[in-house]
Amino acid sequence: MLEAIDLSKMYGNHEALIDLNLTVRTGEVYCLLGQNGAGKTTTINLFLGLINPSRGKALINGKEVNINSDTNQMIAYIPEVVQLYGNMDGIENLNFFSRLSGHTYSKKELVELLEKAGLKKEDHTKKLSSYSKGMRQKVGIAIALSKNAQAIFMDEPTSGLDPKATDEFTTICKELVAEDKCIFMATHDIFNAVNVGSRIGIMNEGKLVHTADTSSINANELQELYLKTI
């Protein structure tokens, strides 16, 4: 579903982004890691078309990715604070954002939607501005999901979050890639990684350093490679 080619971004002189080269199947988690300023936001925004590479390419379903290119339909992005609006409901918010990716769902469509996302249908009518940062995500999951987008991007999704809103994110994320979805997942969460990813890489000043499959490794096992690393 997502692959790297030798992507690179530089800045200027500076090098944000060295030789990346990954894939990420349907049915996966992947998961990355590293320091701010390592290169994690960079790839979101090349595979996201925000930015072009400076050299190689990303490719979604087959597909390059640039700036012009109309691949955003496949993929939907949840940042670290995710941005809806306050003076709106949930169902409000969600019906607003799905409309403007080109999708029209009914009242009950959308309630649905909101409840695959984990959110409880009591929260549904109640205004955004009294949400928690795990009730967002929820809606920023629905609104991802009125998409029918194939890739998830998430962009330290678990920053925040109390361990009952993290444990039930992780439910969340394995039921979407049960479904044949796939995430690529930004995070300095080293235990969440493990528990929620299906591999992980870990970068540093904009290369790609070290990959596992979460079944090879262990909690302790990757922060101490991590902190060999940073």
Contents of the next structure:
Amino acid sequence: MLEAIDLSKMYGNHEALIDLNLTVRTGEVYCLLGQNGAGKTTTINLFLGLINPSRGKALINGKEVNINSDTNQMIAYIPEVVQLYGNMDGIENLNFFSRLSGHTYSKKELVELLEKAGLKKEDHTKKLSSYSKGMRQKVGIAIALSKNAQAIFMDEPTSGLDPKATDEFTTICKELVAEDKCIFMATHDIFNAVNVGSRIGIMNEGKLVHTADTSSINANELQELYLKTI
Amino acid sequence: MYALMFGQFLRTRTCQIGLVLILILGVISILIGKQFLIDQEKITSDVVENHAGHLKRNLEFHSDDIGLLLYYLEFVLVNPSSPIAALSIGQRDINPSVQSVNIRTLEGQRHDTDLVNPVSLLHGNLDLSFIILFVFPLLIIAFTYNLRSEEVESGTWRLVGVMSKSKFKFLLMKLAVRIALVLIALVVLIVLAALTLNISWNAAFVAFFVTGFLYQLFWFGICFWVVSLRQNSAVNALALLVIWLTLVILLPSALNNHIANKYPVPEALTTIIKQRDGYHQKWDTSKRETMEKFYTKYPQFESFGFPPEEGFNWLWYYAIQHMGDEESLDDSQMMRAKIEQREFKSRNWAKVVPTMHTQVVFNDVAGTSLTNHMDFLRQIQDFHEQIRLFFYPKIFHDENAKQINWEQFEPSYVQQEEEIDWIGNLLPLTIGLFLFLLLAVINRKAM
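Could I see the form predicted in complex with the partner chain next, after the form predicted on its own?
Shown next: the complete complex, the earlier chain at its head.
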């Protein structure tokens, strides 16, 4: 589903990403760990087509991604902080972004999507400006669901979420994977990565230095490996 | 999608305050235009009554001496303002719409005017054309300067990038929402103006409307180009305000200054001096010499012969009055040529400065331009000559004033039909609009 072949990105003389090679299949959650500046967000930006690679290529379903490609029709994205239109409510924001991606839903379907993302019904019609980070995250998930994309990119999705919200988020991720979606997640949260992930990659200074299968490593071992790597 | 975009934008303070402000200012400008029309209508309706009184009084006092009667009698030519003039007052409040002239020298009379409201001369008129030219672009800037940057700065741009098929198309849709709202505001004001001022939907009004419409689109073109450069909101706002200042204030002022300096009109003073000297010196010139010059111009009156050198004679008096105009003729023509040259240069420059061009078009279609006034001055000259030629034989024959049908000398009205040059009016704005849109489309890939 997702493939990086010698994917590299330079900002001036700084190498933000160096020869990344990886493959993520459908039904997988790939978690990318690393410090700030390790190249996680750059990797996501390259797959989203927000920037062009300096070298190599990113492929989605075999199609090369670049600024002008239409590969973003196959993907969805949940940022660290889901920023939406504060003067619209949850349903309106979901309606807005789903229509933007070319999907039109009835009000009933929009409500169902928000409920599936875990947003309480009484919050659906509140203005986004009054939402907590967790509530925004849920609208972001509903937006991703509305697109019915095969691959979902998440950038630090649990950062700043309380334990309950993190748990709810993990549950949703597992449900998505069960529907044969593929999730590519950049995170600092080692325990959540082990909990939700299928495979884990550790990045340092733009390079993918370790990969591990979560079935063969526990959280403590991963933490030890991570600390050694950075 | 558009309904959601409209809803989202209509809820912003910028949109609400901007629209309310433009509508309030627009209504005020229409009311100012209405007051202008009321004043103009009062002037032109009072003139009928005043002129009748003027005729009656002078006939009472001087009907026994037609030469003396014509010394005092004034005849009125009116350049009526159409209702559309209220939308673009132009030079109508500084140049007279009603001109009274007697049959003596013309030059001293045809530039006579009263300043009705010197304060408004200082700051100009807050008419609808001012709102369209100056205020609407500011509204457009406020609506569009952060078209893209607000998404980037609020963090929604990445999500938009992933969710939309084309970010450029998304920005175009946002732009379309703003265009629709601004044009709706313009339509509301235009319709309100038409109803308040009783303006009929003739070619001139349609030209005013279409030009105003295109002018707004031109500004949207500029704004969209600046947005396409992908700078932050502060830089966009600053760039657009600099463009506004340059196009709306600096360039027109600089060009006006340049043209005024390049084509000075000292003849404005020398014409009057020569006319006065030309007339006064004839008191000391032999009557024969004066009459010979007069008969050269008007051979049809040669049969009246030469009056005696001693004593006063109306034939000779009106000949020396005429000499005043003759002596200042070259300067008068030069002054007119220079004013027309200034106007010609201004109009040429206006073709590349859309703000000036729009103002020129507005004044043209409203009949309030300098060209309109120059035509009126030309018609005053013809009117004056026509009156002179009617009365000269009567004065020279010393006819009885009571035998003249004075009712035929009611105020006359000039009809100035403005031909609408659709291509000339709309082409500069259309070229400007497409130029900026093209520049924006070139930046499309990077957006």
